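Form predicted together with the partner chain, single chain, as structure tokens, below.
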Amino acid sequence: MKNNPETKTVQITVAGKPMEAREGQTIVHALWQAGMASEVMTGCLGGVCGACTVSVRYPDGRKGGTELACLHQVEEGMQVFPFPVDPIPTKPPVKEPDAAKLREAYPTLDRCTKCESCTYACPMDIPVMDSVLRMQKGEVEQVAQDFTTCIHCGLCRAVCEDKVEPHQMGMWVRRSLGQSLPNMTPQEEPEGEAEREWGYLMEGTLEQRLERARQFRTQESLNSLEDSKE
């Protein structure tokens, strides 16, 4: 594919250094190809770890902004600036979270000036500012939902001049709520029957065991398997 004549090349700069890239490539792959992999920190290569945060500027004056370099495609003239964000510690979660407990853990909650920078910065399209306002009102269920896809890249925090930490609060709410949910796994059934089934499944040669497993999986239990054979 490398030699596909139809692939156009484009010129971009990364941290001020000019380089050539193939159209359609991600910034990360372009860096790899140019032997400059260590310019931008990389983790998952799939848009979920938040390691590869960069900010991007276009020469034609189009709106740039923060992006994930592993998902963002190169374009002619694009200027890329590594924008790593150091993680900071979170506050320990508590049971039955509400607005008061959240404020206690994160007193900066009310500093939000509704500038919306966080929402613009979020590469996951999370309505960050709206969610901060929901936090102020204690709508924890909705907040937990909002942050389901948060990759903890920290960009919302990095751009917040008022030192609000939306993603940290989102995490705190999610973990706190999660811990307050009841366990819902069922109890094990009566011992005897289980042991009989284990005996049936685990004894014999590989072929025998495989054949038994094949039959067993079509039934709920050994009893019903035996019934079905009668």
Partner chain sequence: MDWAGDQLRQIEATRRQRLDESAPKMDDSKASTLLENFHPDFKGLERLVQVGPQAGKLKCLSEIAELLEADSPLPAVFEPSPTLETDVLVVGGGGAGLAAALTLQNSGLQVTVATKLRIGDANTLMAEGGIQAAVGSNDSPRRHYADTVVGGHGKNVPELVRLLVEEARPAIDWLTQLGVHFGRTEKGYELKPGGGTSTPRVLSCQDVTGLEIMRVLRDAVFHGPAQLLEGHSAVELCDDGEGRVTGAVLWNSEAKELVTVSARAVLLATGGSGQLRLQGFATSNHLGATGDGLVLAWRQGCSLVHLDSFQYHPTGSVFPEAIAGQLVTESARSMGAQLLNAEGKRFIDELSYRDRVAAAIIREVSEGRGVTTPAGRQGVWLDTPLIDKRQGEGTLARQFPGMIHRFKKYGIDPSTQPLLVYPTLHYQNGGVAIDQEARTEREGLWAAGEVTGGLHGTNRLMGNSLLDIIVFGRRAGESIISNIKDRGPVTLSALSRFRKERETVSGLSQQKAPQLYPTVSGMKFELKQAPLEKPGDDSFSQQGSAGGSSFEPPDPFSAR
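Show the form predicted alone, please, because up to now only the form predicted together with the partner chain has appeared in this conversation.
Chain alone follows, minus partners and molecules.
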């Protein structure tokens, strides 16, 4: 690897293979630069899809754990272990989900032994085990909130020795609640409305545009926004 002499480099290992990387690079970019792209799967490269899951260890005794290789930066002496999780089929959502319907779809729900491995494995800091306990009580609205940031990487399932499938259940709850919402009839938009709204959102300084976007999101239409100012 050719580097600027002023660029600091670090030595890491990936699946036991030593390699050099630039300080500050993400694990994925370091692998690409080293010609080792096949060592870790990639998808969105933005911490959303969960394809590039890895586990890491540090030489200074810090606690390692599971990370997303597209977001986690390399460090001197870091050991990286690819940890892909095979996808499994999802269960169809139902209307008005509750604990009984969830148990019917996922009979392993009550196997949780509260070891909390799922929570420690989650790279998105979701309180997975607590949410599984909420599922058992039928607190589906809170469960849906818990899994808002789930990237479906499957690590919580992979580390569960009792075959509980938290991320599958969390997403099932969210999809089921979505399916339970009243049907909405699409409304035809007046000609040129999209261009008018876009022009409104893009006018002004960055701060003004941000404030306009916040107000627009609250009022949901430019007409409502204008009416609220009268």
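Numbering follows the first chain given and starts at 1. Predicted model only: the values in this text are computed from it and were never measured. Between two forms, the rigid core is defined as the largest C-alpha subset superposing within 1.5 Å.
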Against the rigid core, is the Cα displacement of E20 between the two forms at least 2 Å?
no
